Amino acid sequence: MSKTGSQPNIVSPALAAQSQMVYGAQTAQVIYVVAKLGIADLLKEQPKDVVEIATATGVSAAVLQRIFNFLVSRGLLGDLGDGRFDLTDMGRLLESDRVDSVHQRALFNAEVLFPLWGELLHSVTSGESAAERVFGQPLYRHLAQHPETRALFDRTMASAARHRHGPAVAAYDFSQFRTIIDVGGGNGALVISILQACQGPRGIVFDLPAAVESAREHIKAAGLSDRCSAIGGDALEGVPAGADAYVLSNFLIDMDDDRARAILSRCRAAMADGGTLLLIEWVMPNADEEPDPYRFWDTTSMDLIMLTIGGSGGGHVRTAGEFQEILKASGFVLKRILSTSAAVRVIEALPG
C-alpha cells in the first residue's frame, strides 16, 4: 500500500509544458483583458485590492478575482495575502508608459492577429492569406480603411521597433557614412536612433507619401531637422540617389522574392560608388546552428505572422542563403551578417 502523500506525480514536466501551450490562447486573452482595462497602470503606484480595481474599471469584483487568480498563477501578479495584489516584474511590462512595454502588442495581438491565427489551418493547407479570408482584403488595405486599427498597428510597430533599432545601432558602426537613406523608414524612428547615436551622418527617410508627414513630425520633435529630412515616393519605382548607405529595416520580410529583388535593384541603381546596403531583418537559422531559444521563437513566430498575412506566396523570414541569392540577383555581394542583442541581425552587402 502507498503511504498518504506518497502518490507519484503523474503530471510530467513535458505534459505540464504542453498543456500550457495548448491553452496559450487563454493566457493571451487574459493578458489582453488586463491591457484593455489598464489594470497594470492602476496597480503601478501601489498594491490594491480587487474592489478598488473593480470600481476603477467598472467590472464585477467577483469576476476580477477570478482573473487575478489566473494572473497570480502565471506570475504576473503577486497575492499579498490581505486581499491586495501587486505587479510582479513581468506584470510591470504591461504598464502602458514603459519603454519596454508589451501593452500595445497585447492589444494588437488580440484585436488584429488573433482572428488570423484562427485561420492558420486554412493558410497552411491552401497557401492563401488568412488576412484576406478574415478581412476580405489584404491587411494593409484593411488598415488603411480603419484608422483606429491603423493607429494601433503604428503604435505596436513603434513599441516593437525599440527592441530592434537599439540593438542594431549598437551592433553596427553607422558613423562611417555621410548620408543614410532609410528605405521604407515609416515614422523615422530608425534614422532618429542612428543620428542620435552618431554625430556625423545625415539622414533621409524615404517612404510612401502618406507616411512622410509623420516622419517629419518625429524628426522635428527629436530636434534633428537640420540633419534629417523625409521624402515621399514608391521604392518599386525608384529611391533617392547618391547616398553612401541604404538601410531597409523589417521591410523585405513581407515581400515575395520578385518584389524584394525589384526594390533592391532600385537601391543598387541609386547607390553612390563605394556605397553600402544594410538590411535589418530576422534571419532563419540553419539546421546546424544552435540559436538562443527566445530569438529562435521570435524568428519563427514572425515567420508565421507573415504566413497568415500574405499566404505561402507572400513574405517570409529568409535564411542566410536566401538573402545571398536575392542580393546577388539584385547586383550586390553579401559581405557579412552581424548578430545583435535582439532577434534581428544586420546584413551588410556591397555593390557587386
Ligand SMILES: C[S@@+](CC[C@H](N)C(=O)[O-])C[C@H]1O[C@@H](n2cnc3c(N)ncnc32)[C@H](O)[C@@H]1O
The other form holds:
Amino acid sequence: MSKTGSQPNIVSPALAAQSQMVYGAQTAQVIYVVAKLGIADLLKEQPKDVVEIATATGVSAAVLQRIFNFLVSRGLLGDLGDGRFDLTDMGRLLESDRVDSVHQRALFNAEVLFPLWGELLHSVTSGESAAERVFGQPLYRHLAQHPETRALFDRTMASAARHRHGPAVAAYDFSQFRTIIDVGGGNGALVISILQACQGPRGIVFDLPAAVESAREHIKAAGLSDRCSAIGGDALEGVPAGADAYVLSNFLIDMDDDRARAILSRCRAAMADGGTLLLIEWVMPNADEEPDPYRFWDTTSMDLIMLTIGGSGGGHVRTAGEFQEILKASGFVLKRILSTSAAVRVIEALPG
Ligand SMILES: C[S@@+](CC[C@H](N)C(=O)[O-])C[C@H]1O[C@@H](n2cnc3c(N)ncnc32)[C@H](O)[C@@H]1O
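Now that we've seen the form predicted on its own, could you pull up the form predicted together with the named molecule?
In what comes next, the whole complex appears, and the chain from above leads the way.
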C-alpha cells in the first residue's frame, strides 16, 4: 500500500483530482446551465449581483447563489465580496459571441453527447455505438431527421473547427500550391482560412451535394468567389481531378479502414504524380511519445466520441502506423507528420 493509501483520512492531491474527475459530469452540467441561461453574456459588460442575474433569467436567486458558489470554486467566476460577481478569463470563454467561445460546445455536450456518455458501458461491452442504443441509429442519421439538433451540431462544429483550422494553416506552407481541393470540406471554412493566409492558390470545396450551398455562401461572404468554388459529389465515387493538393480534414476519423482506403484511392486516381495529399487529423500517440496533456486528452476524447456516435461505422483515431498502412494501400507514401498548436496534426503524403 502506498504512503498516502495508508492514510485514508488525508485528502491527497491525487484523491482531490480524482474526486473532481469522478464528479466531472456535475461540472459539465453546471456549465450547461450557465450557457443555456446566457449568464456569461449577462455578466459580460460589468459585474452583477445574483438578484440581477436571477431576475434577468427568471430563476430563483437562492438557487442561483448556489450555482455561483460552485462557479467560483471552479475558477469561472470571481466573488468581488460586495455581493457582485464577475467573469474570470476562463469564464469569459462562455460568452456566446467570442471567436474562442465554448458556448455552443457546452450546449451540444449536454443536449446531444451527454445521453450517449450514459451508454458508454454498453458501447464498450457490446461494441454497439451508444447512439444506436439512445437514438436507435448513428448520430448523423439522427441529425438528418432533427433539423434543430443538426443546426446545433453545425454551429458547434463551426466554432470548434476554428481551433483546428487556424493552427493547421499556420503549421504548413499552403502557398506552394496552385489549386487546393478540400475533400469533405463542409462549409468551406478551412479553404477560406488557407486562401486568406496565402494569396497564390485557388481553392475548391468538395462535399456532398447537400452541403455545397452553405460552402458557396461562406465563400461569397468571405469575398473569395473569384478564387474559390464549391463542387457537390460523393468522394466514394470520385473526386475532381486537376488540383496539386488534396486536403482531407477531420474526415477519415469517422470512417472504418475500408471506406477510408476507398476515398484515399479516389484522391490518388484524381491526382497527378507530382500532387500532394494532406490529412488534417488527430493522431494517437505511440507509447514511446510523451504527449502534451491537453492534446493527449483531446485526441483520446475524440476517439471515444467516435466510439459513441457510431458515424459511418468503425471510425476511430489512428496511430501514425495505421495512417501509414491505409495510405500505402491506397497508393501513397507517408512523407512526414507535422504537429500544430492544436491537437490535430498535418500528415503529408505523396503518390507512391
Ligand atoms: C466531420 S465533417 C468535417 C468538415 C471539415 N472538413 C472540418 O475540418 O471540420 C465531414 C464532412 O465530410 C462530408 N462527407 C461525408 N461523406 C462524404 C462523401 N462520401 N463525399 C463527400 N463528402 C462527404 C460531410 O458532409 C461533412 O461536411
